[in-house]
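First, one chain by itself in structure tokens, the form predicted alone.
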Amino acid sequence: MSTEFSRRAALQTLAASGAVAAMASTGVNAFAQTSNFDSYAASAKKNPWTLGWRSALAPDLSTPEVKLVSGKIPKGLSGTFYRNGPALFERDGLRVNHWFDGDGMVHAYNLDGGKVSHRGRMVRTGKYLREEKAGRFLVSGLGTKIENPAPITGPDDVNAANTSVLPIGGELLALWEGGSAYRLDDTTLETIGSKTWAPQLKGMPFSAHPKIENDGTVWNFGQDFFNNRMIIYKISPKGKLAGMHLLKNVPGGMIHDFCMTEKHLIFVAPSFRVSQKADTILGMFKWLPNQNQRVIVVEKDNLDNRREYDLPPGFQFHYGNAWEDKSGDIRFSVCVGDNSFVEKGAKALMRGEIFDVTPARLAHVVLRKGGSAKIESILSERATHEFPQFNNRFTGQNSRYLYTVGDQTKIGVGQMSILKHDLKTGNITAHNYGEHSIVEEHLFIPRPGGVREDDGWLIGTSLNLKTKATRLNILNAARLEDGPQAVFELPYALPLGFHGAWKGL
């Protein structure tokens, strides 16, 4: 893999591209931020769902033994379930303008001996520590501008470490979209410091959706949408940099996730692209409903060898599995939508308001070896579909099952079901947690020694609005309709988060 990235070039990629300059520009007035704070406070008095976007009760949370509500942990399931998400939204009477701008809090649910313990800790990034000391927000985020901001020297000055986690090399990495991964102790969750894969990559973006081969090799990317390029990382199972490559001529669309086959990496630049000047990073993006998405496929063994395709206009956060058939055609699943949630919905939540966003639908795409591409089908039933998961033992293969959250709540905020899609028959089975619940991502955990693709468990969290508490749920992946095999409930409600990871014992 190419190592052409020098330290100077790495800094120029983001700092000189205009990203840092944009974040350091004049912010919105204090009244607008205070209005955000007051609007949410008023809504919280009458709308129970706002509990999901309340700041964490404390920077450190611990429950040595989580209460068992029903069932028991199935035999063979032991390890630690990690999660990450925004958890601090207010300082000094100001509330951030966008959900994605909250500082990250990582959680560890330890399953051992039939019991569950919980620990949650704010990630002590440089940003977090400086703002704790100052008692106010000092830097702007994706969609939030702060008045009188502190000087910014690079992306990690605004790193919220709030999106996902990656257990690797004896550590736990807290991941964000636009800067370094943050190293945590995988037991205590104590923050160790930012991760530098190589001197010339210090401070470079390491995205929040790494893909893991069956041998433990990790692939990831870091995007520079201002200069139409990205870095591709290859990380060994022991957490060491195995290679890096600068991929040029990547359209500046907001790429949150990607997918991979056994031989290829697939990146889709959506129709939501950097195309204008603005006071925030998000404001620089514009929805281009007549602009096709650009798909870039690169070979793992030769990242300079690429194919490109066009797909109809769209935007997506997350992908399911991808695979390549004997003819060389590539197929993948994706939850497609538009820009309405990232631009409007995630802002409305911070004000305690409901915004009618376009639901994400489950789509299946084919990229023909000959150069054509199309969306073969789009599933509208039981949308909004999000957080797709599958048995990772089948990564890059023609897998039959895909799991998503779906069934929007009647209040119009979040989903209330976990769904199992049989991609062979089109059948959908599900467990509905009820209209009083908001369901978060559920991970598939293969059963040790299991052979069938759906032989395993789904583990995930939900917010119960009746008890005002977060629940940990374990389901049989083969029979979701039977309901949870075990439910545990914390003595508090956690802010709703994004993504997680599993580390078995």
The other form holds:
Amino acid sequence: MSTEFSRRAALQTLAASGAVAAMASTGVNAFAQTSNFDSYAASAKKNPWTLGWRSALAPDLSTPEVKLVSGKIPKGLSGTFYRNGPALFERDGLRVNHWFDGDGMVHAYNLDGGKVSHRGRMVRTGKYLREEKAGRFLVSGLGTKIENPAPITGPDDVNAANTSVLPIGGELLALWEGGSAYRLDDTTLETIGSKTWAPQLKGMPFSAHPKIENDGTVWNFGQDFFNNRMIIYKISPKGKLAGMHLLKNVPGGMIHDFCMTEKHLIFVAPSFRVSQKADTILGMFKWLPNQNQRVIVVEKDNLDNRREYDLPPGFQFHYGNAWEDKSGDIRFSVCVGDNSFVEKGAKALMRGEIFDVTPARLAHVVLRKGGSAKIESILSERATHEFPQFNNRFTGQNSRYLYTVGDQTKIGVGQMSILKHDLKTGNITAHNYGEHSIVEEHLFIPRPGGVREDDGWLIGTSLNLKTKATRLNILNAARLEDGPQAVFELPYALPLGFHGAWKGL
Amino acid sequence: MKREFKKIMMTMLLVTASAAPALAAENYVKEGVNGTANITVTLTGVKDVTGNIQAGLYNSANGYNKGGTVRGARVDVVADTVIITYSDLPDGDYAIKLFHDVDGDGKMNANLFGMPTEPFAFSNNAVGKMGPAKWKDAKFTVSGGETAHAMKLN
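Coords for the form predicted in complex with the partner chain, given the form predicted alone:
To see the whole picture, the full complex is given below, headed by that same chain.
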């Protein structure tokens, strides 16, 4: 008997007995969901992939010497690979509703003398410390509503510091998109406190996707989607505020990332916009399938000088590189999809369930100086493409190679390959880690003294579902198809994270 | 709210004669609002022992929403608990809005998005949602004699 048939039969039986009417009148939902906690626990017993969304085993983790599985660290590659991601999902029997609501844990993989050490620490945000003391979640996050919440006086009261990292000014900043950056000691990863760039910027959002120029100058933004505006930050290479600008008339679509040419900053307000009242921030956003995306281009040297474009409806988390040709046309790469992952997929994962999301596709966009914008090409194969990276020495300049995580696993959760896109020829080379792997962002590290754009390494983590452990992989960016040059394995599995940064020795 | 406190401050500058120097405090008293009740606020949650507390007392929803105080007080912060007193009040409903002017510039500082960057509190420790707490949540009743009210900075 099929499931559908048996459910219908059950409904008919219930209806016949008058039970449905009785339940309706007492407000009991016959198909009430089990709690996230129970649903995940049940799924975890049979689905190895759920390991990726299990809380970190302890608030502080350390492995002085990580086991080498194969190969060796290539000569010339030494430094620290930092990562961040949600790592605490449960308190007092409650499991958060949304992946992005887990509290952040920052990791440091130190590569020195051919060896690797690992350290991971929960970021001691105000939220984390208060909830640790209370023994329960106190505040609603992006997509989780907490009952009997503690009072909130600003976005930093719900700051999870769980999205990325930025080494700057002798410190490491743990980044989130809705509030202040958190300052960490870049060696011990101990939390120092929240970052205030200037008194009038205290408590303002500092996004998790700063862009860095070749001289070390950092550009970033913080969005106020309730009031259609954003703050733009310019930070000196030494980590001091060098400029700020309030950009108005930015439609209240969820802007996670942006891109940058030598002269311009490019922001895209997607078709997922603040449109309604709700208990959670995420609930306030609504997918507007007929709403074009709005592109806003501002000049770095004169942030009041802007031009705007429309792009077809869509939503994206991440951008690749952007550059301007001689005619003034701007081109950028973007992983574009819709609202299904942020609204549904990232919630299902927390329940140990899989929601079939619309894949994010790798698109290349042109913004004509004359005023028109279009998607020049879009890659439907091997999607979802996510976590796009490139040689950051080429930030803002015409670049040929883009690296993404792609090739969905058969189980339908996560991607198993790291891919290299040659934007000139359209060729793709890849390394497939195998069906038992969920691959995370891989950064491009240029070889010291290297000139060729792909002369360097990719460094990134993957969760191996067979060994139930997190691996650190190093590949030759010029020859991905050869597979990793070195693989290290931690004695534990870390929850899957988001973004990282490299600090060379 | 910022504008209201500015108004309190300006009013206070005009009535410095009524300040009580021994308490290092300055008070604003609206004429014609007199009685026999006193309110003593004990404010905790002070993080930086510096600057002063500026506290406005209101006796109606209209005054509360539009910035019409019946009493204003400025008290220097010299310890992590601050006592604020309002004297000779008629019985009725009251609410308090206060902030810690940490840098002593007479203004409630805000960031470029308009979010307060100096600690504040409302009576009953009421909390606003995307703005100041509402009158109905912040008001408390005074009927004769001494009323003690505890508040905590955010």
